[in-house]
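One chain comes next, on its own, written out as structure tokens in the form predicted on its own.
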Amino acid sequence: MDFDIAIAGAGVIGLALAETFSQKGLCVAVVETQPSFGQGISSRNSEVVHAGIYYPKESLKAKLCTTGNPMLYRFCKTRCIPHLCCGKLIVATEPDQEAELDRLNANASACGVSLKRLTSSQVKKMEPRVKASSALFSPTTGIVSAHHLMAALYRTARKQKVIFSFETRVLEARHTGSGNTIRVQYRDGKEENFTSTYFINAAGLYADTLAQRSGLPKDEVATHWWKGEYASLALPQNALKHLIYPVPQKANTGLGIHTTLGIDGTTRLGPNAIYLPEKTEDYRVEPCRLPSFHEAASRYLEGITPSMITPSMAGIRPKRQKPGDPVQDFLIHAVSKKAQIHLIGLESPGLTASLALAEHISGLF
């Protein structure tokens, strides 16, 4: 075999896998379609370190998020990666949202996450700009520089002799009985085969397509694309000290248009949740949707005017549910006695869970 392990995708999860396996002394190759690492899903999100509040107790999302949260903070501290454990407020602005806060609090507790219930006056003391009838406070939610995190993983993997092939597409991976034959295409159109004992599909938005090309049934691995747009909010630097979230949308199609902080002290609103039935990779932020950002933020932030909100950026999530479907978990699909592992629907909280997921996958071998 040319390699012990081949990984498709150099986002945060592919990089975490590469670093984890290379630390074990294995020969690892990472194939990525983009010119560098982390240019897909991993670079287009809220950069939030989640606590594990929203996910069902026994789900992979809950287990990997609650395990990954302290792992990520330790990693960032050890590697001097910019991060901030600033905490998060989930606010109720209407009486009928109080029951949702109760439900979230109970679910978080079942997952081992401790939240604090706050009154309106307690919220005001923490965040004078926030209006809420009550709130939940999550002390272990924070933010991280996704780029610096991925750069640290990449540097370590390179030091451990991981081979990276950028501007290269994995066309398919076929299990041959003794390992895998992986067919790739380079930027110039040339195709080539190489072999690996194990293959891990961490191709993000295109993980389902690659899984199907490698022989898996479409109905088992299909994902649906949801676009999330962000807007910049012109508040004074460090005007807010915490992340501010509304109660989540129905069926958890999104967590609602929330207010997040940048490591540089800037403020951003989003994302919304727009279903993309045609799976078009479009990262434009439509100015016509900015009024909806103003409307959403004005429910829980005082003094917000339309002129303070401008387009920022957009990302796309590969969810395993389409509109109207129940919420779906991450899918770790192992085939041929784990010769191939396909990671499907790795949306939020994938960034938080990345190190825990890599540890979990390495434990399968």
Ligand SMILES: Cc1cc2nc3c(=O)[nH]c(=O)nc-3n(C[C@H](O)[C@H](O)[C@H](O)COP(=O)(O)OP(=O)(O)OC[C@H]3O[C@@H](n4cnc5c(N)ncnc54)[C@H](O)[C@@H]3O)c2cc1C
Contents of the next structure:
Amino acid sequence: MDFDIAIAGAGVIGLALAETFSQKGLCVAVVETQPSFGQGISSRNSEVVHAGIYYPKESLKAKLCTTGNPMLYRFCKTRCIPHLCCGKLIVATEPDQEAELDRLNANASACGVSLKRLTSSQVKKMEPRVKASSALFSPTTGIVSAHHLMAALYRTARKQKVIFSFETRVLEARHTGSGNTIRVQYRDGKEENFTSTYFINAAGLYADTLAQRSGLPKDEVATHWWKGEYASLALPQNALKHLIYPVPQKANTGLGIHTTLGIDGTTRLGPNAIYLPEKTEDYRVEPCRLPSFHEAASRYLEGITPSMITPSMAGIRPKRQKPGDPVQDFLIHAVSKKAQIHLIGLESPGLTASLALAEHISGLF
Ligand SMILES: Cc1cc2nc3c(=O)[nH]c(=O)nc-3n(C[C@H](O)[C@H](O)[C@H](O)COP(=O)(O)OP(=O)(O)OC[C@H]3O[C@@H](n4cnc5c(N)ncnc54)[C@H](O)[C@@H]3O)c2cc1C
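Alright, leaving the form predicted on its own aside, put up the form predicted in complex with this ligand.
All chains and molecules follow, beginning with the one already shown.
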């Protein structure tokens, strides 16, 4: 075999896997379509280190998020990666949202995550700009620089002799009995095969396409794209000290338009959740949707005017559910006695879970 492990995709998941496996002395190759690492979903997200409040207790999302959160903070500390464990408020603004806060608190507690229930005046003391009848405070939620995290993983992987092939697409991986034959295509259109004992599909938005090309049935691996647009909110630097989230949307589409802080002290609103019926990488932020950001943020933030809100950026989530379907978990689809592992539906909290997911997968072999 040419390699022990071949990985498709150099986003945060592929990089975490490469770092973890190469640390064990395995010979690892990473194949990436783009000219550099971290050009996909991993560079277009909220950069929040989630605590693990929302996911069903036994789900992979809950387990990998709650173990991934402290692992990520430890990694950031030892590797000098910009991060801040700033904490987050989930705020109730309507009487009927109080019960939802109680439900979230109970779910978090079942998952081993401690939250604090705050009164309206306690919220005001912590965040004078926030209006809330009550709130939940999550002390372990924070922010991280996704780029610096990926750069650190990439550097270590390189030091540990991982081979990266950029501008190269994995067309398919075929199980051959003793391992896999990986068919790749270079930028000039030339195609070539190489072999690996194990193959891991960490191709983000295209993981389902690659899984199907490698022989998996569409109905088991299909994902649906949900765009999330962000808007910049022109508040003075450090005007907010915590991340501020509304009570999640009932339609299971997302966590609601929340206010996140950048490591640089800037403030952003978003993401919204727009179903993309065609799989097109559309990253435009439509100015016509800015009033909905204003309306959402004004429910829980004082003094927000429309002129403070301008288009920022967008990302796309590969969700396993279509509109109206129940929320689905991450899928770790192992085939051919784990010779191939396909990672499907790696939406939020994939960034938080990245190190824990890599450790979990390395434990499968
Ligand atoms: C709007 C939004 C907000 C989010 N917010 C958060 C958050 O606050 N906290 C959190 O924990 N998570 C968050 N997430 C989720 C998190 O960003 C993702 O789970 C994570 O980045 C997924 O990483 P990945 O490596 O799987 O995908 P990617 O980063 O997309 O990497 C996959 C790579 O595979 C490459 N590729 C594709 N096809 C092929 C092929 N055939 N051959 C070779 N390479 C290929 C792509 O070019 C890409 O570089 C958010 C996601 C979105 C969209």
